[in-house]
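Listed next as structure tokens is one chain, alone, in the form predicted alone.
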Amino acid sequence: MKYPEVRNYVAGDFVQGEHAYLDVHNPSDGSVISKVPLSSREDVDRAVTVAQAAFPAWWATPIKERVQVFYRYRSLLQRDIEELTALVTEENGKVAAEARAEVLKSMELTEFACSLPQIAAGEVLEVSRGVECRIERFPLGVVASIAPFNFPNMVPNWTIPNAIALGNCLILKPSEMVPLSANKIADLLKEAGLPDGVFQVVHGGKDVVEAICDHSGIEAITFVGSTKIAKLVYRRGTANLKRVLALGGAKNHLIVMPDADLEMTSSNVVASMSGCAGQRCMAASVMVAVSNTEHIIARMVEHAKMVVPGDNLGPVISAQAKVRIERYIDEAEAAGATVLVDGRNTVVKGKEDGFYVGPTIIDHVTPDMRIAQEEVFGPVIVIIRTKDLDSALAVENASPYGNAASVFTESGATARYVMEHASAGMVGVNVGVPVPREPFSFGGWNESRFGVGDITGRGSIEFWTRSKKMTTKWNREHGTNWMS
């Protein structure tokens, strides 16, 4: 193996335990690069006990001092960007440019956390003569974050900087498929001066997730993954009276109008579908082609043929994922859809054991087909044709998901109509991946999100803190009033 066995990070050190282990694969060539422990409830309990001991001193540290850790952490992300990029590429399969962009986004997320002393400041107002009301924010205590495989560096940094800068102690449970980046993050936070116990990593699978949901010492949980598991985590966590924000899957619709710019639209749609091998919750998976868009579809096919697996397209995460994605394509074709670009049975020379699916465009898909309804999570886009905009919106609105939607058009009126009527939490105009940048928050609607608030930006401040309202009166000369 290229890397030693992964260990949990507890109390400022990587600790050995008695565990069963899973192999960690490089999806590009199928090789085993490490092993990850399947931790137990006892491992979670130990991490919680350590975090509880660290919490009083950490939340008592002024926020301006807490964020100094993240100024240094951001510099370390910059210093080690090549190593961090390589880790993401090896354990997740992203091409280098995509992996590097992920680390750069982590730096942006950390920059936002550094601004929290200004953004999360309390409020104060004289509400009556001699009476002052103020609001101050207090951390929750020990919190947990359960992260997915598709962004090993970025998604943990959706939560780590904000939760910890706001005074909490955080336990991270990364995906067992991509454990290496999480431990590197722990290394960098320690080097940045974060006190031991404030951040910890517990690796594992279902048992660890259930232990986090059940543990009485954990006050709040964030989860990012499939809708099926998001529902389970949300129900189990809230049943144990925890604050839970669980982000689920997506089926993002791009509505393409006949007046859309040919080159920008065709290139953006293909990039949205194929970027990160389609393994991102913001990827385009359904194009709703309104009226006469044949010229745009033809140009999309040309762009898709320029996407080369092993060059500018990475593998999917596992052999099982490859089989599942290709099964969706088989079913759609058998149901009468037309495969315009076929990514099945892709083999990359020199990486014959890699888990590659080529870019795939499927035309004449109907809304009742399974591939049009379910999250495929691969470099696959289906085309549903409609006669007008309202019919296109009806297709989008019928999806149970609500993560993102976009419209491609040159008409401002059309763009505004779609932005108002699309049933999605993040909407774009002529943008294939409408991800909000900081300080704007990330979060979808419907079955793409369970819980209140967003996971990043200003929206995360409410989630990671609770407010205390304080009313004071010192001036006895103002006498009795309605607040006495």
Contents of the next structure:
Amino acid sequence: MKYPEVRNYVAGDFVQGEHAYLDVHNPSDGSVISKVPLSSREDVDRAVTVAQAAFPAWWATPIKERVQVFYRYRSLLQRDIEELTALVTEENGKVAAEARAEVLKSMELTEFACSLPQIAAGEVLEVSRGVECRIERFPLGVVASIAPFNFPNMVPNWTIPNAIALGNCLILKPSEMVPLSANKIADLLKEAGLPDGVFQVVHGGKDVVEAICDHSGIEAITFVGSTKIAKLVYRRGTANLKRVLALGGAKNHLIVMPDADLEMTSSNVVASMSGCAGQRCMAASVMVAVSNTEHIIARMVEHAKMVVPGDNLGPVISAQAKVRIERYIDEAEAAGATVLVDGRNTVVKGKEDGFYVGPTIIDHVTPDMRIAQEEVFGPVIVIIRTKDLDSALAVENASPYGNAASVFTESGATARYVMEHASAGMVGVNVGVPVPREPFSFGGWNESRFGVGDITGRGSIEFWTRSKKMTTKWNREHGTNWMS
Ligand code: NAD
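Switch over from the form predicted alone to the form predicted in complex with nicotinamide-adenine-dinucleotide, please.
Okay, now the whole complex, with that chain kicking things off.
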């Protein structure tokens, strides 16, 4: 193994425990690069006890001092960007440019946290003569963040800087498929001067997640992953009276109008569906082609052929994921769809054991096919043809998901109509991946998000804090009224 067994990070140390272990693979060649512990309820309990002990001092540290840690952390992300990029590539498979972009995004997220003292100030007003109401935000206490495999560095950084800068102690449960980046983050936070116990990592799978949902010492949970597990976590966490924000899967529709710019549209659609091997919750997976868009589809096929597995396209996460994705394609073909570009049975020379699926475009898919409805999570896009814009929106609106949707058009009126009527939390115009950047918050609608608020940006301030309303009067000469 290239890396030693992964350890939990508790009370500022990487601790050895008695655990069963799972292999961690490099998806580009299938090799085992490390082992990850499957931690237990007791491990979660230990981390909560440590976090509870660390909380009073961290909370009592003024926010302007707390964010100093994140100024330093951001510099350390920059200093170690090559190593962080390589780790993401090794454990997740995405190509270097994509992995690097992820780390750069983590830096942007950290910059937002550094600005929190300017943004998160409270409110104050004289409500009666001499009577002042003020609202101050207080941290929740011990909180937890559960992450998926697809962004080993960025998704943990959706929550770590904001939750901690706002005064909480955070326990991270990374995906068991990509545990290495999380421990490197722990190293950097320690080097940046974060007190021990304020950030901890408990590795594992289902048992750890369930223990987090059940633990009475954890006040709030964010979850990012598939809709199936998001529902489980949301239900179990809220049943235990916790604040929960659970982000789920996606089926993102790109509506392409006949007037769309040929080059921009065809290249953007292909980049959106194939970037990070289609394993982004913002990836395009359905193109709704309105009326005559033959010329755009033909050019998309040319662009897809320039996407080369092993070169500018990484593998999918696991052998099982490859089988699942190829089965979706088989099924669609058997149901009468036309496979225009076929990524099945892709083998990369020198990486024959890697989990590669080539870029795939499937035309003449109908809304009732499974591949049109379910999240495939691979470099695959299906084309559904409609005669007009309202029929295209009806296809988009019928999806139970609602993460992102985009329209490609040269008409402002059409663009505005789609932005208003798409049933998604993040919409774009002539943008394949309409990710809101800081300070704007990230979060979808429908079955792509359960709970109130967003996970990043300004929306996260509400989630990670609770407000206290304070009413005071000091000047007796102002007399009395119904308040006093
Ligand atoms: P996943 O749901 O399988 O796993 C997410 C987390 O849940 C992991 O930490 C995992 O250990 C844990 N988990 C898995 N099975 C569990 C179970 N039965 N009980 C309790 N916990 C369990 O998701 P994934 O495969 O790691 O990630 C891909 C999914 O994440 C896709 O659906 C993608 O769309 C979604 N995603 C969504 C967003 C978003 O912002 N909406 C962002 C990134 C990824």
